[in-house]
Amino acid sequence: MKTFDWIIVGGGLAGSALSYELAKVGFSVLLLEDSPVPSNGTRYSYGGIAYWSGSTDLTKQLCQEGIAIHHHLSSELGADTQFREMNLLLMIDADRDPEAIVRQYQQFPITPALLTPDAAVEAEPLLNPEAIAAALLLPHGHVSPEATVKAYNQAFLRAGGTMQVAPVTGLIQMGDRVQGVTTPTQTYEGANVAICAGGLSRSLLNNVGISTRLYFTQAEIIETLPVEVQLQTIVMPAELKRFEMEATAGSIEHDALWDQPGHEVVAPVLDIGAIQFQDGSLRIGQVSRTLTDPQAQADAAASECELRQTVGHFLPALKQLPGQWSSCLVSFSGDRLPLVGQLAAVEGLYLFSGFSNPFAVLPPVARRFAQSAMGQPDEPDILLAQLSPNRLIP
């Protein structure tokens, strides 16, 4: 039986980017995805690249590297990721103080323009000016999540990688060293295993007795087929409730709840937003819930109704568009930084998950990870040390 240098568990953006970067530098790599048609956080994401949003030296550097990679990624991978630069319009609710909110954005290297409601409608004609006090306008990047993952996977295969569709059911361990993974039908041997399974990563690690401060939300959206309505910008709220919710739900005092199915750690939030892809389809979202059972089912009808009512208030033309409600798991960490690196408990076992700005920072982190694995210059190790999953051991 072949022993791979690396086994990557999870075929979303994290697993696809990491497996490609590792194969590109010469490792033998197996990528395992549990479904031929994944319904993960990548599949239902907006695909936005918030390269303006770094607030520390670390995140500023990663955002700059990320947008630089995206500018040439289609050429490198030999397939179109549908990358484009476009405007991000951040809505400020009618009862909020625009000046106070714009001050919160002064920490970023690219600061927004503050628009009156009328000016906001010039930038986004579908917007209801009576629903907002003002809006912020920022440059933003965008890709198709599905096209990007497909491009990474095709380039990975050309680089000699191996892909299999199979759910990972466990790890093979000899003492404190990982030796591979098991699936329902087969065992795969590997010198190193990287868990890139997003919202399922916590339960997979818990099954082998490893605790980590990695959590997940259930994100709920409506997805339409291509429509004639034309959205000119990516529309989101200026004050994302999701970040505050994650900070509370991911606090150490709530950690024990996450291993007990049946809990809702904090109340759900709704951050209304919309993006139109190049084929004319739309994604409208999102409701976020902290349900501790990854298999929990929300009330789809109630969720869709809430989404439609709220989007109709801000973007009336989108309210009644035919669409399909869907949900997926989205991982997050206890401090909004990703968890990247070897887990202290088991030699050869790595975590690569919890990205809160994945399309901006994940590609450069995957590249640096592969460089570090090859023993290349010290800089990747210095940066990756700041993302170590062991910094948040509960």
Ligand SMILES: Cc1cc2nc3c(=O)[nH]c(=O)nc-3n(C[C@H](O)[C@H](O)[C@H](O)COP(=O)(O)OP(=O)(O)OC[C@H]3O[C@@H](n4cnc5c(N)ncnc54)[C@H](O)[C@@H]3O)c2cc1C
The other form holds:
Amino acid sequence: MKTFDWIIVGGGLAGSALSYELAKVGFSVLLLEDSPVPSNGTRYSYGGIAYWSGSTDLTKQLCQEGIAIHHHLSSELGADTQFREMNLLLMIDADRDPEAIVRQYQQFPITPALLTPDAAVEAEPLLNPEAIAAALLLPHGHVSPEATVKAYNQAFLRAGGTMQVAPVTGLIQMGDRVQGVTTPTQTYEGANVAICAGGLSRSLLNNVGISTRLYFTQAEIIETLPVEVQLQTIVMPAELKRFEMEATAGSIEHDALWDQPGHEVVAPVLDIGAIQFQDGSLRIGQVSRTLTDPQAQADAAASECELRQTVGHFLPALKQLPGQWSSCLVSFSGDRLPLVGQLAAVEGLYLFSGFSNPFAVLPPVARRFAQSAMGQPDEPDILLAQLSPNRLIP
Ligand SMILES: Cc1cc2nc3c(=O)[nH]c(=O)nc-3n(C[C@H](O)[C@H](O)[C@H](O)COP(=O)(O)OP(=O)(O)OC[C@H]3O[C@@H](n4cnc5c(N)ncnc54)[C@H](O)[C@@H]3O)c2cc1C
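One more: the block was the form predicted on its own; return the form predicted together with the ligand.
Every chain and every other molecule in the complex is listed next, the one we just looked at coming first.
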């Protein structure tokens, strides 16, 4: 049986980018994805590239590297990721103080323009000016998530990679060294295994006795078919409740709850947002829940009603558009940095998940990961070392 250099588990943005980068530098790589048509976090994403949002030396550098990669990614991969630059319009609720909020954005290398409600409507004519006190305008990047994954996968296959549709059910280990993975029908041998299973990474690792500080939200959105209504910008709130939710739900005090199905760690939040893709379809989101059972079912009708009510307040033309409600899992860590690197418990076993700004920072992290895997183990990438999953283990 062939022994791969790397087995990558999960074919969302993380697994697709990482498998491509590893194959590109010459490793033999197997990408295993559970579903032929994944209904994952990448599939329902807006695909926004918040390259302006680095707030530390580490995240500033990754954002810069990320946007530079996106500018050339379509030509490198030989397929169109639908990359474009577009404006991000961040709404400030009518009862909030715009000056206080704009100050929070001063930490970023690119700072936003503060717009009055009338100026905001010039930038985004679908906006209800009475719903906001002001808005912030920032340059943002955008890709089609599906087109990006497809482009990575095609380039991966051309680079000699192997892709199989199968759920990974376990690890093969010899002592404390990983030797491959199992699926219901096969075993695959690999010198290294990287878990890129998004919101299911925690339970997959738990099943083989490994704890991680990785968590997940259930995200709920409405997706429309191509419509005539034209949204000019990506619209989101200036104050994202999701980040506060993730900081609380991902704290060490709540960690044990995540291993017991049936809990809701903190109350759900709704961050209203909307994006129109180049084919004219829209994604309107998003409710986020911290239900500890990854298979938990939300009340779809109530969630859709809440999304429609709230989007109707800010963007009235979107309220009644026919659309399909969907939910998916999105992984996160408690400190907004991804968990990337070898897991202390098992040699050769890596985690690559929990990105809070993946479309900006994941491509450069995947590239650095592959270069580091090629390089000398005694000269680790200093930047990558800061993302080690072991940093959060008390
Ligand atoms: C509504 C919404 C809007 C978003 N907007 C943005 C945005 O504008 N910008 C941004 O940067 N991010 C955004 N995100 C977040 C981003 O999309 C996700 O964090 C990212 O796509 C996750 O990628 P991933 O590969 O880690 O996980 P996923 O895309 O969830 O992929 C994980 C894959 O692993 C597979 N898998 C799981 N278990 C197994 C197993 N045992 N065996 C084999 N395969 C397995 C799953 O089938 C799945 O395909 C948004 C997310 C949502 C939901």
